[in-house]
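Take a look at this one chain, the form predicted alone, written out in structure tokens.
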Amino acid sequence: MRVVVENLSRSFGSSKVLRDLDLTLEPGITGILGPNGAGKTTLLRILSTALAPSKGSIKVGGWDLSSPHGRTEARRRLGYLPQEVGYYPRFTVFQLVDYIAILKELDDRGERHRRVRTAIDAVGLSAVAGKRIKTLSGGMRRRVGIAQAIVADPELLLLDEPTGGLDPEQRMRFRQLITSLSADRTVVLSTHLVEDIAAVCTSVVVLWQGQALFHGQPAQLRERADGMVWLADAVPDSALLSWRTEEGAVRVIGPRPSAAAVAIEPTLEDAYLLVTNCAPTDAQLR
């Protein structure tokens, strides 16, 4: 399912969170990468129809979200994991996911329950399906949120900070799950963790103060840092960023700090740091 965002802006009072944003999201996994406050959650809330834009247009699979009919049709086709999921604490895991399935108009009870069990099993919670939400750990609750987002087999899957609260093994399983789901649908996940992008995403958007600084493949983003990452003996004054590694050398992002500095292969994180540190300031964007 293609998602087309044109000239999208969103303000809260005098604060402009999204600024004239243009994006086209294709089937596969797109990661929205940016620091806290970049506008990631606001963008996903707008795509999910939970929040209206201040300006601009969004089409989800051809459905225009500015019309009531378009929003209804889009909601039938999307699954959404918000950053903060409002759980009914007395519901069991099964009851919560089943309730969301009912809201998604899965009317056949037998088929609905089959889908609920499949979703719960996919996130590794079959053993606690009968337990109440209030008894679960934070990581388990996060997995319940993922289960409710995928229960109706959505064409568009929106995930806001999906790996928050998950331990390393759970993050690995989540990445395997999302990769398996992305074959024939559009998955959009927001994160501030570069490792999430590197592990699963086919495209990445670097969001900074409400603007897209980059939109392309992760390898293309990594190429932005070619010839801009060095190992040096000391912290230079001219570096955009530098830090001392575990081995004792200084990793430098920016122009070559000295004749003795050695160029090294950049990582995706290096490129992200380079792009965001070369971005215009909020004052310049006004």
The other form holds:
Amino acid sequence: MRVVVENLSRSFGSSKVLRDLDLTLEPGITGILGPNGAGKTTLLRILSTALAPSKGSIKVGGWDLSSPHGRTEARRRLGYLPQEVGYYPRFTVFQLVDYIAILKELDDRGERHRRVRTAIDAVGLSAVAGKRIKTLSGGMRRRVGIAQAIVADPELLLLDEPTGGLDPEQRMRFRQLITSLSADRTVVLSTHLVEDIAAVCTSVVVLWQGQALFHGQPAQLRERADGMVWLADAVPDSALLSWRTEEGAVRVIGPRPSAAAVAIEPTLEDAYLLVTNCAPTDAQLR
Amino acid sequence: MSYHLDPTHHPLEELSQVRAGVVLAPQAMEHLAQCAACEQFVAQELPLDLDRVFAGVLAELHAPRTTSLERALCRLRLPVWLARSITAAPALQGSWLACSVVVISLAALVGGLHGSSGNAVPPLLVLAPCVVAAAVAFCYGPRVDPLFELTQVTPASRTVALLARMGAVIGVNSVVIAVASGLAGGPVAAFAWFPSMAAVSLLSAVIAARTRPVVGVGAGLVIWTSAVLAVSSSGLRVTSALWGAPAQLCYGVAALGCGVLLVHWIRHERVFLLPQAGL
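Return one more block: the form predicted together with the partner chain, after the form predicted alone shown previously.
Full complex below, order starting with the chain above.
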């Protein structure tokens, strides 16, 4: 399912959260990468139809979200994990996922329960399916959120900070799950963890103060930092960013800090830091 | 009816469902226990995947136990999603309803004890709109419903969900007020409280939809109590001024106007907006 975003803006009072954003998201996994306050959650809320844009147009699989009919059709085809999944205190894991499945028009009880079971099993929560959500840990609740997002087998899967609160093993399992799901659908996940992007994403959008600074493949983002990452002996004045590594050397992002500095292979994180540190300031954007 | 197993027979379909994790119908199980031929057929032709059968049993165990209210609503031919949405409304939970019953009962009791003396304000008639206004304002919205954001991105109709919840809240509270009013034997006609209650409740709901539930309730109560105080201090006869036919007509018009406005707003998704992320 293709998602086309044109000239999208969203303001809350005088605060402009998204600024004239243009994006085209193709099938596969797209990672929305950005610091806190970049507009990731607002973008996902708008794509999920939970929030209306102030300006601009969005088409999800050809359905225009500006019309009520288009929104309803898009809602039939998407799964959404919000940043924070609420729950009714009396609800069990099964009940919550089942409730969302009902709202997603899975009316046949037997088929619905089969799908609920499959979704809960996919996130490794079968053993606690009958437990109340309020008794679960934060990581388990996050997995309940992922289960409800995938229960209706959506064509478009929107995941806001999906790995927040997951332990390393669960994060690995989540990545496997998302990779297996992405074969024939569009997955959009927002994160501030570069390793999530590096592990699973086929495409990455770097969001900065409501604007897309970069949109392309992770390898292309990494190429942006070619010749801009160095190992030096001391912290230089000219560096955009620098920090001391475990080995004692100084890792520098920016122009060559000294003649003795050695160029090294940039990581995706280096490239992300380079792109965001070269971004226009808020005053320049205004 | 025979339950012998052959490929065209109904129990065979049920048995094949066992392999998909669906629990076997009791009558087919009973027949299998008695019929050696079918037992042999199952053993040879339909080897059971016990893991999946067990998973099916577990799923049945974990399946939501629907409440009696939800079952009753489903019997009234309401869709399952709507029945569950109504029963999940915060203002229809036991603790909230218990509080409403206590407040309304006390108001009815105090009114009953004092009788219709002079120009006194009947407590039940004053309190009923306040209680219901609070319940209506707290029945729907992002600051009330923990699953609001999730439910907003489903194809389920927001308008229907809102109206159903509001209708259920007003209906349940109306029954409580009617019973309390009847038991107290108040001076005013049995359902005189209804139009003022509907008007104040819907006014609160409209304000709550644009702002917050607390603001909606607060505004509704301030407007209502101001009207009551103004009338009672003006020397007019309170019951006829506030619950007479002309006043009831005004309440009806106000309630209708607020209801239409609310439906218009929610159809165009202009209310119950999510707050800015991180706030």
